[in-house]
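The form predicted on its own is given below as one chain in structure tokens.
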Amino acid sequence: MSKEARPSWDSPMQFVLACVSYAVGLGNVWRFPYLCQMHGGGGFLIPYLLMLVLEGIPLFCMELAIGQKMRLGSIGAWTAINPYLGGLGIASVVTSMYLCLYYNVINAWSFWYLFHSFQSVLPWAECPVNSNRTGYLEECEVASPTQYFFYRETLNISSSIDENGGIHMGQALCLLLAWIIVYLFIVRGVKSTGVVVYFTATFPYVVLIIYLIRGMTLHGAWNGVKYMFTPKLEQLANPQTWINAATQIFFSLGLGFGSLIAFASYNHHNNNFERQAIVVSLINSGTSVFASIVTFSIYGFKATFNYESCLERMRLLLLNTFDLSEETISIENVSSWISHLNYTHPERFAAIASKIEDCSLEAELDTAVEGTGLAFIVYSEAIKNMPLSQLWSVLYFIMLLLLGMGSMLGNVTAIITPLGDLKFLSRTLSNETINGLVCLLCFLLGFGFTSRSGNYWFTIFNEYAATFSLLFIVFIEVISVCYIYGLRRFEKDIEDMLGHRPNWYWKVMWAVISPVLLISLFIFYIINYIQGGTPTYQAWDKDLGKSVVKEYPVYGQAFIALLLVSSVSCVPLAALYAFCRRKQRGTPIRQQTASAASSDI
């Protein structure tokens, strides 16, 4: 496909919505609120917004500029910049492939929960009865109905990664459905994606607004919101707070996957990507804060519900133990009664001392949960206690699906765009066929995540498949643009597209600040990984009804190492391949670079 015949977005708004749909994902809902909770509530916004300015917006703008100038996917764009850098695009494609394999599994879980929401009683609202119908299932009783539904009904999880078990057919069908929908969304490239993003980028905000209105009317919601906006400024002295702020900005914007380069490659030559980079970055961060307000209102409701339930249990325990009238003890004065009865009736109180719980609203609010634990357990726990719980469940899981599907559009585009740019593929296969084969391959490779041990492999991919490689990829990107391609040359390219050169802010960020931040994060990741010792994972123990820590077996550790190395090794291997080809042809590198920049891949 020639650059002249390359399809393009129907309008700049389509491109902005595609970037918003891609960048605003599940991490905004389940990762950012967790970080706020861990690092000082509203005080976390200070390092977060600072990192947005120093790292997020400049790197986002750089990737858009590369894609729009080269009008190629990641592999073609970096090869055009320098033949030795083709491996950078390949590394991005490999990382995006890893992400696609496990990310769509989350969409499959959302489908599973959505389908089970259309019942008179939500299946995670109460424990199922045992086979003798004499009581509830023991695993559910020792855990909770929401945990049981997630770990047993949804995952049918094994007790360790070593126990494979069979395929969960319900999950397998949900995963198939998720991939079919992804294919329908991207079947005609930007022509179909451009239509879909109007819905995937906007409807989640409708649901969030509805949830905000509902959340603020829930009993105890303000306890959660106050908790979020009460800054604990002492956390600013914690280096981990700044590191987490930087990594959250980095991954939330989707840098390094090649998706932004692919999206921008369908822009018109004079599109104002600079303004769009700022707008999309601010929308993404604003959404994180907005989603946190919604999440903390739900947190407040759940924490208050659990706190008052604890007080009510203590009230009933005291009433049943001591000769007191019903009106004597209320949940407002139960704590003082515990102290009073312990002082006046020490012997009788000693008999129930082991049953006394320490009820604390602050402790409930301090319980930090992220990821699937927040999305599928904590939220489900809160939803089941709401009036019209089925309605709120349907809305919530539709929102999760749209957030997940919107991100999947970018993830898959990062793969299919570079493949579509390859002449030998585009000459023999139609774009629809290439897109279908990519989706089919990802589905087949991701099929193992629906086995009983699949969630443990999901965790490996989630924790190790992208973080290390993306830090490496984006660091090499910014170094390549500034010091190999040349910052002045890059400035001229931007002037050619926008009519003006980038100001001092962009140049200082690209040349100095962002590389320093990236290399610091990269070094920290390596040190943290080495000091962490043997990698561990959370295994579900059905007898205890909770997760326990286990070490990965040797083959699991070897697979982690393979994931860490496989994508980043593409960069030196492709450079070595380019060098060998150059030696065979006897072509000077400058001539080869000029040739690559002036022709299609």
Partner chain sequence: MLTAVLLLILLPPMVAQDLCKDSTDGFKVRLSIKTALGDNAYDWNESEMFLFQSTLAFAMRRHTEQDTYNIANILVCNNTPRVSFVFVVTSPDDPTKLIPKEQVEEAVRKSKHRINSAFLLSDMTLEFIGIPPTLATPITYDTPPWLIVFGVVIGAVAVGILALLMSTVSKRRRAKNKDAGFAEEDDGRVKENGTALSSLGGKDGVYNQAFSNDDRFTQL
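These numbers come from a predicted model, not from an experiment. If you superpose the two forms and keep the largest set of C-alpha atoms that fall within 1.5 Å, you have the rigid core. Numbering follows the first chain given and starts at 1. What changes on going to the form predicted in complex with the partner chain:
- A movement of the C-alpha atom of N342 reaching 2 angstroms or beyond is seen between these two forms when the two forms are aligned on their rigid core.
For comparison with the form predicted on its own, kindly provide the form predicted in complex with the partner chain.
Coming up is the bare chain, nothing alongside it.
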């Protein structure tokens, strides 16, 4: 038994806010709007909400139940469920470790952009001037100022994953700051985390509302929102839509990392997690939809701005080539003038034909971007064209930081809770020291992401470290709880905590629907991987000013395989280890009770 009671949240509200802060993260802002756009706008909400009901809420509730019942982090909880399943907890911790490593790099970039917003002219608004002041730097001319700022000044990216350069000092400093702040938030465990989440969970909504008002009043915003919400129901026939809806719900809720188990382990025994699970899941999905309205109004503004700039350029081109007076061509009749001049002066028109661009609002709206490209390039491009751009920039990057930090709290708690439960560690070191060592280790390992090829390694982690393994982990979780631990036993535990048994909805989802969905997602990933051929990545070409597709080298592919294997293999290896130890000790296999809090794995 521990010498002092397990710390707990000061109120159930803190727990709910912690879950909201963890689940509502950057994916709600930069992945969901992209999916919405790709899969038919408003129509995407149908598969999305269906998947929320079929797999999101049940799996979320199950993880909370396990944590609250076992009152231990993921390793201890799964060992308590079945002594051979300790590996499931270890796999969760390993995956959380990978996530922590690369996720805080995004926070470092947000800090970098935030600090650079305190200038009279935003640095990504204009290209830097070349040495003899006759023009702009070539790389910036070919690309755009926002892309140049991101790829050259923020990342100083090399042209492929093979070229490692030095470490970008500014990035390293921002990463240090990010980790120090994470340490400040988790240093006292739930006592400090519980206070911080009041802010990290609520302030992003304040900023989103401000941005919604600002976005809706921008010129051309309505084009974007209309475009997003016009449902294209034929997309529902595409299986990719359903698969993307399922994976988005799954990853957005943060299942399988052990964070939910860790958070719930600090709850009181009779906390009503069932209602809280529904509330948090609905808040998470609602935030996704809300954030995509904001994103699309910004998209609409940017697309309209680019469209009108394109028309203006064409107008000037025509005026200059044909020496017409400025009042003859206006923005509205540019296209009719183009056809007229083509007809009346074909030879002169042919001379400039290569410079004529086809200005189309739809084409601008169609350029769907997701991920870091959306957050750091597209959004900053839109912000620089707003009046008072420094203010909007600061607000936006503070929001990104809070979303990212809130998720980091959950990620780091998923590591430090099981570590804090381990007897041999908590005997020798205090909790603050363990937390500090974890942060220090993650910081030092994260240095690799601040090198010149760091963004490419970041992409590897982003795409492979936590996708496939999570599906595997959660699938094994559901199967263990329903069939190894036993659904009846689980029902009894829930009745013990809540006072009533879970109704048929929960039981059907846990036992049948969610495992079936998970296994089909799993098979889909494997098929996709096999069919995809050699994995590729986008490398920045500084002469062309855009990204080109390159294949990963052999060591890159080996590293991807290592990432996947290292977390997935924990499950069978730990089971094997437990089996061997039991055989060594000679104890009968079935004698393990659920309250084995004194296990010393």
